[in-house]
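Shown next as structure tokens: one chain only, the form predicted alone.
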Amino acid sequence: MADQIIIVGASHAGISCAEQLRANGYAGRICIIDRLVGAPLERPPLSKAFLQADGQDDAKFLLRRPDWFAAHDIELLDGRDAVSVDQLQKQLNLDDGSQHGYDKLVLATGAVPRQLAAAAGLDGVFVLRHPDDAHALRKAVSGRQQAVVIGGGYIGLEVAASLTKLGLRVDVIEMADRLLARVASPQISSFFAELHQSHDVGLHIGANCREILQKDGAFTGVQLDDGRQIAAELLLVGIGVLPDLDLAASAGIEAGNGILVDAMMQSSVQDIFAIGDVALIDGAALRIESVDNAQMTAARAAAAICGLAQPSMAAPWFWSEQFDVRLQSAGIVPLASPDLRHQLRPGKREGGFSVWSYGDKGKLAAVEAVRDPAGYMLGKKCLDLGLSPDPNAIGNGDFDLKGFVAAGNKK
């Protein structure tokens, strides 16, 4: 049998891995297997531009056009579900009964959204993870006037902004004491709370749903712990995701909150790699869910498979768009630290600012920027270079941050 690499999952991680393999000179067969039907779409726009589009030109959201696969000699088997792995025979079994041998197997299975048991199966209830979810939600918006979003993370807030722009009245319910509590600094949380309130989004912070209301199998609203009822015709559940570990379990691969891999994305089973949202790099405190991480882990796996030097590590970066505002962030905002400190720095543009978060021993851990691309870029360079500007100086707009970075880059 000729060399064959099988990649399970055709989102950003899987596609990037195939692309990097070819760029690295791999000439064997590459097959990508994906459970979704059709050409893969980009994921970030699903909660934003895609949701607000009229569906007339969805091709602009394609992750890669069909001719890309032919040009790179990459086979895409769509609408097929990989159900189990025989690690001894090095064979992947699909739901149609077919069996596919591999030399190397790359798992880019991603994650699945958490669902509320009380809401599952009701008409008008949605999650948003895959293009199919986005298609269903976009179709359901027509004629609806009120929506509830449970979860004040990135997905929940992006959907709330999109639905508001489409003319719906939206209420967001978040059980934590602030929006974006797991991923952002308090200053960024406050900024986006004020932004949503300025667009008449109802925010219910520190609130829990006591009951999901329904009539004849259709969602009709929620009742909060304090007895308040919010009537709505549509519910978006955005309460996080779980890594899709079923295939890994069938192969006996070690996993926790993700498939455990080393720095080269190699799992505990020889010749099986894991990348993207499903992978948990050894020693990391958490999985990172972002396009940047998908591409970075894909590049590392492709380099390992091809026997090439590993690409250098860089600070993870993220972005979010809500209404007319883009948030850019790099690094991981610490949830807790004895020395945790968040410092606000004014930006050069009107209304622009960045938040610099310092963790243990005053080390810079993350930079978040709103309407301040220069602050973001300099902050990311600091993280990539291991530089930590004095937190007492960073809040001073006159502090020469550019000069500080340039000096640190020469060392």
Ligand SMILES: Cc1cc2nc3c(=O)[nH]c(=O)nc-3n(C[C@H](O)[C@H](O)[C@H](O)COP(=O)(O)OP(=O)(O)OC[C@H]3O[C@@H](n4cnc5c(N)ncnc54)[C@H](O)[C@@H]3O)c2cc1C
Given for the second form:
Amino acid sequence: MADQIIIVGASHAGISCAEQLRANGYAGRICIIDRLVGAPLERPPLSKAFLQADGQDDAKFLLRRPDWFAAHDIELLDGRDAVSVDQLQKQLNLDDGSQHGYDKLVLATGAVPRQLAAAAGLDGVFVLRHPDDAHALRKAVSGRQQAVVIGGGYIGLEVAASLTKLGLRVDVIEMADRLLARVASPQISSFFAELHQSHDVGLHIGANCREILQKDGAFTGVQLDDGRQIAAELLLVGIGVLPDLDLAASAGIEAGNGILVDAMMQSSVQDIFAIGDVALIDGAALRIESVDNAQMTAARAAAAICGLAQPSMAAPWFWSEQFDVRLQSAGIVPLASPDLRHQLRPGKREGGFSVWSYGDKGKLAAVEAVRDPAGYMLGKKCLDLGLSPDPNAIGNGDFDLKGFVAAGNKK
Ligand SMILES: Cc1cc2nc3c(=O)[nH]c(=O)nc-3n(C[C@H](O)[C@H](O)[C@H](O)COP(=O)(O)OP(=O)(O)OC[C@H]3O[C@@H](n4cnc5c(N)ncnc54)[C@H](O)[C@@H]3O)c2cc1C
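For the form predicted together with this ligand instead of the form predicted alone, what are the coordinates?
Every component of the complex follows; first up is the chain already shown.
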């Protein structure tokens, strides 16, 4: 077994991998390197609770307690950039000139937000990926009244909800013909559009920014394609992310829209693994960006490194929180499938429902649940067990879904 494992990236994937290696009984050296300074924070709250918090108790957002690293005998080298890999010497080079030999190297370098060239560098313009971004945005909110969010994906909408709750007037600009167009069913898009409108968020859907307006190097608003101007003091650019491939490129690792890995998260270079947002599993249509995926891929790499059987596969899951609504989703909505079909199922709680999406050959592919934890749980079980309840039955709230799952479980 390997004596030294180096993990680049101390976020959800990297830390889960270290934790899982120890849980698997690995007793050698584990060193995690991250360019960010300080104890790593969780990412999901950065657009939600962290952004709305007053900063007095940020310790509650720590990914692991500070004593966790020592307790698990895991070294954290923070504030250090890994700049290149020498795959022949099996050595990682850091920006401080130090060199670190490894037996196995795990790349958990995540992703970097896409920027809008016209807005980059202006005062009042933000992206949101890491704690530093969230600190800066939170600091900038104080005393401001109007914000624009470009991008109606989950992060853009969560930030819009948080800023609205903090008292700002927010306008969201989305170029597609609906919110969440890349990831969600049309029913979920409509639900969140109505939710945001009911909180007076301005939605500009199917709209493009013609110009970013500025004065003396500071953002002052946007002009849309149809000529309308929206004045604002803050801009959040939420137009997606790109995998952080710099380090992989230095080692000549094969990559496309992510570091290409096999089912064990092994890259094209022996003894180098990739996990989390940066990894693209061979044959998969897309990279998954979620905490669950970070943990699952970390567990797979840790099993491979320790020579253990692969953990069983479960449907990927994700959540989002906007205003007082929690969305839980499992599976991937098969938006490109020619057989795509969505079926609404009423939930047990007031205002609760789930959307069941079917893809190729009528197979259940995803369940998105709003204010409906029971619908989510049963949907996730169906996906994990490979069950595909009849869409016509699903639409009927009296259909005994629990019984259906229990019967499927026994088979
Ligand atoms: C604002 C926000 C809200 C989110 N909300 C949700 C949610 O509600 N639910 C959900 O499931 N998911 C959510 N996500 C997605 C989830 O947080 C990501 O999928 C997860 O963080 C991916 O983890 P990762 O470790 O792969 O990458 P990252 O979190 O991107 O971490 C990568 C780390 O690698 C470091 N790094 C990169 N290159 C180097 C280098 N060369 N040298 C040193 N260090 C390096 C970076 O500094 C970073 O710390 C959210 C993400 C964000 C940004």
